[in-house]
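Just one chain is shown here, as structure tokens, and it is the form predicted alone.
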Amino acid sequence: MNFPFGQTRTRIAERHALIAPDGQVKSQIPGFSGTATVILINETMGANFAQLLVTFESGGRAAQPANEIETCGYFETGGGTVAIGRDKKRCGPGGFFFSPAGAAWSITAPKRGTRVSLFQKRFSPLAGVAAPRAIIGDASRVKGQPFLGDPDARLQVLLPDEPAFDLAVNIFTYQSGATLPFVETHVMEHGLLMLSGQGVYRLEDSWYPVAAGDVIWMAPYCPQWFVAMGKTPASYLYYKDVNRAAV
């Protein structure tokens, strides 16, 4: 959809943003080649995580040294092979992968235009408990449950709900009407991807509408709330940090 005059859907607040693809911008990326590589959130904006979409090219190439930062990457398209340290597995769409601070990572042999979402942060350790493992699975195989009760919500948890992983990435999945069962005000922070359909967003006190390859981020206690519309269902991608007490 164009937005001619300097028109555009894109808006940042102090505390959330709605970030349109059609103002998305490309940027360089060590250890990425072949790619185009879009920084939708990071710190400079106030988060406290990253959230990057990359679109391959044949033979594109995306990795990581092993450092302090976390990675959790989805397949929205194509497909790869997903290397963490010794582990490796061929991802399709639906595909994703956790690699855990002091881990290397790659994902190498894409098919051309695949994207692939990757959500980023410092690894914050808790005493007494293992660091989390690494993961590569595929969405499809995990089953979707009602929220809170309701089979019109479904969600699906990506990464084990343990103690040891300090982020969740989860697949929410609400077929045409159903809602957010109220306006949430919590500790964590989101990032977000709308993977299919439309509906509108609360943030604070604003309400926009989204549809497919918009990206949302909402800052702590930020008041939020979603409703699917439109004839299909309406999905969304999102992270958000857990398990740790802010000091």
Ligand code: UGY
Contents of the next structure:
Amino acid sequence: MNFPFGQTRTRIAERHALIAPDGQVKSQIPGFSGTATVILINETMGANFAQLLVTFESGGRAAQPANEIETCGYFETGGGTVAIGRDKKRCGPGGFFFSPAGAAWSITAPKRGTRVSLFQKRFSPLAGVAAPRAIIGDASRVKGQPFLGDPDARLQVLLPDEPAFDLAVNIFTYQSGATLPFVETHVMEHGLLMLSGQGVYRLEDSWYPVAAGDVIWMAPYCPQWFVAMGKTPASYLYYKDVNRAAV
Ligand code: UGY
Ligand code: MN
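Given the form predicted alone, corresponding form predicted in complex with this ligand:
Now the complete complex, all chains and molecules, led by this one.
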């Protein structure tokens, strides 16, 4: 999308952000080579997690050692080999993985142009509950469920809905004209990537036209609402912290 000189749809507010693709700038990440990586959201914005977009050249590689950070990755396009500890699997478009805190992970042998979104947070253990396990899966095998009874707004929950997991990563797909049923206001934070289609996102008291490629941050308690518009369904991938009460 071309914009008039000196203008952008990007808006960084105190408690939400819309990050359009036109202004994105690459960062060097330790352990990543042959990639163009953009840190879209992190603590410097006010968030409690990080969202990165990694675009691979052929021969590129992304790897991180075992530490207190957990990582969920989603292959938007292309493909690559994901290794988590001793688990290893090839992922194509729609492939995803979860690497728990304490496990090293890598993506190797990517197809050129592969785009992977990463969501990372410091793991919050739950007393008496075993730590979550590593997962390598495929979104095409996860059935979309009607959201609060609406068959035109379907939710695919990629990670197990279990107390061990302190994050969720979901895909929401709306038929054109479908909406979030009400303006949500909740303690959970979101990082979101528009995967396809378009619509209007309400964030606090602002309404933004959004389209595939846009990224959104919603701080805890950011009022939020979405309507899908246009001639094709709209879908987005999003992160959410779950299953932990505030201290
Ligand atoms: O899971 C959610 O909170 C979701 N309904 N929020 C959103 O799509 N903005
Ligand atoms: Mn929400």
